Amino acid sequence: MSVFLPSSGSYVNIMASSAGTEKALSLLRRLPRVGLSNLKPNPGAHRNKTRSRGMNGGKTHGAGSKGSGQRQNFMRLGYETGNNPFYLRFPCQNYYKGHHLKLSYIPVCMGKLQMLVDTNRLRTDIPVDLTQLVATGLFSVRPEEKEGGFMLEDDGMDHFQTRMNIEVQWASEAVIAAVERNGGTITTAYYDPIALGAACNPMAFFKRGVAIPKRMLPPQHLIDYYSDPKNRGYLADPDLVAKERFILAQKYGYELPDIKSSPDKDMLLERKDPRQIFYGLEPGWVVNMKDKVIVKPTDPVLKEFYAS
């Protein structure tokens, strides 16, 4: 359909128009939602520093010292004026390798989480994730110094006596069968930076009043750990983890507890979502700290969006 336009004098065609602002309308509604991440200025906001020419005083008015120091020839990043440069010194080793992808885990021995059970400063009565550690006060995990949690140790295991569903981000095989031999469960999992900076910190993240984000998936070389059913991963298959779980009782000497009998058999067997951060909160949903109240989405893109 054409309408004639008496300011331009020209027909326009309506259902092309219409048709090309649900084509763009479409578009925006799967591309990433706008985030400090992806701001930037517009263009010729901001401009470079140039050197001033008179309005400073002294012998270089500002420009510093002599030669290339005032004419601003910066040297490039590691050229040490021609001497044999470091990295050329010393040759590359396997053992630092991808150290820019590699985490750091905090440690907590399994004397100090009986500690806690003991002085009543974590409960066992609900699953146990990084966020019931931090708010313990004794720990804190920096997402920005490359720390990806928290890592159970073996130390003072032998006085371990608490049944729990915890869920850490590193454990080794005396760990797990620790946490197995007194009935409870355990779950390595992986958060991203921005999930761990949520779960560290909820009431701060509540209080932008923005959706709960997707957890990411672990990197390439995490995938293998974290789909071990050794390992106890959060994305191996569960009936392989009940079979480890049986193998590894026969190798440690102890008898497995059944824990579809005991009466904290919906505790210990509850798990989250590989995208999910909080244990009862979905992706997508925006906690109202104010109003307390919880905003879920409705459109079917954001269900679509948020999915895991």
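If you superpose the two forms and keep the largest set of C-alpha atoms that fall within 1.5 Å, you have the rigid core. Nothing here was measured: the structure is a model prediction, and the numbers come from that model. Residue numbers count along the first chain shown, from 1. First, how it differs from the form predicted together with its partner chain.
Core-superposed comparison between these two forms: the C-alpha position of residue 221 differs by less than 2 Å.
Core-superposed comparison between these two forms: the CA of residue 159 stays below a 2 Å shift. For residue 40, the Cα coordinates differ by 2 angstroms or more between these two forms after the core has been superposed.
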Second form
Amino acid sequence: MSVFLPSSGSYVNIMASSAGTEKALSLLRRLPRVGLSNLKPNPGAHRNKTRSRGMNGGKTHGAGSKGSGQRQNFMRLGYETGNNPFYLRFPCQNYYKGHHLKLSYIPVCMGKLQMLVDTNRLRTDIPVDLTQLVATGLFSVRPEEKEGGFMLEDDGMDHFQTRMNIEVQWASEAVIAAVERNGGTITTAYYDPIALGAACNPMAFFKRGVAIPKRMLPPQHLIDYYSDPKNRGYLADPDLVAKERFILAQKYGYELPDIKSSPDKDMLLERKDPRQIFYGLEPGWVVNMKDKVIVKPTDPVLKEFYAS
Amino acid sequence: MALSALSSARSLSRLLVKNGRYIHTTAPAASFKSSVSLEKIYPESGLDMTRNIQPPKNEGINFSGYIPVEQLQVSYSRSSGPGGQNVNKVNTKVDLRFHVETAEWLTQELKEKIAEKYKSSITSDGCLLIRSDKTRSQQLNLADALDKLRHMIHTAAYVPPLPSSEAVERQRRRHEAAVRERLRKKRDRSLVKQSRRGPESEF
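What would the structure be for the form predicted together with its partner chain, given that what you showed me was the form predicted on its own?
Below, the chain from earlier opens the complete complex, with every other chain and molecule after it.
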């Protein structure tokens, strides 16, 4: 198996120390995940409680003396002999149900995007994604505050005249039309909190010296959004996206520009893999900014893991 | 390793750092494909979002829904109504027109139907005119105008289904029953009015 040694800056193979360790590791690989369904105590660890009888368990038979404990004791847990019990005093409010799962997105309107391009604050000759938008210095994304990234709003879409390849986390139909009518491409992509943190501040991430993680797939309530070609989701079928582009052009009344004949064709069609965080970098690589090297795993187990 | 700014070769991977310069790396990951890449999720797909979609054709009275936007004349002007500086300066009103007779994308039957049903929307020089200033946005107003046009063509092309022979028979029977009842009531009323008259004098 391989281990990363920071001193030499490479992955090194080491032999297993003993047969016992190997046996334990092989068990770990074979057996299913430990859970309540496959755990039981050692034999003899649990003794069933029986009511005390006879010579040394007699007289009160384990029921104590007098009171409701020794007598007919039927009161349920929480019962307060008739008054409104504590657990029923406060009604269940659903105002914040599931709030810890909901993400918020930073709004970027089309007018502002056009302004950034006009003032050369945002380059359009490379694909624009999360990292580029944060690098303008005008936006900050806080994954710890349950922010999911950027959403593109349609304010000022009439004045939008840029051909760009943009990747955001949410976009409305009018915004998609505004981008596509100018000959650009738009994709909506999901970044899990760790990937989001890495993408928003790549330099701080590389300084940590950890391998680039795999970007996780969206949670259940978001996977439909990102698999829908209407939203230009990154997990949608590109053939269906082509059809939706045609339909949207018909709906909004513009002639669909031909990307194939555009000079920026390669840039406009450049897409990240669903597991990639940065353009040009794979999961598993360690970027060393000090020595200006990229360190890649050699062990097949690690390679297989990062490609999965 | 030296920093090389603005490397233009497609094969080099790029990493944009905050100060705007690039780092040149060997063996780029442009072809990184994980187990959830689009090829794995959609193995039968061509994975081409730029493929040409053939627009559907109109056949006879059936309108396919496709409108070639390049053959319409779109003009913009300022909208009416309140709105201050925005409504005074921004061209959000959309005028959509096309000459019905010479439109190649409509069949002859459709043209006739449109000319008949929407003659009030057709100008003196034969252009069908559609206006929209519904929203604050030119783009959305254009979408609204196209929606109106599509709706107009669909309603013009709509041929209500002929009633079935049972329905026709039912209608005839009911009409005749109504007529019979009306005449019966008329006769009854007449008898009542006659009975209220006095006897006719002989002289």
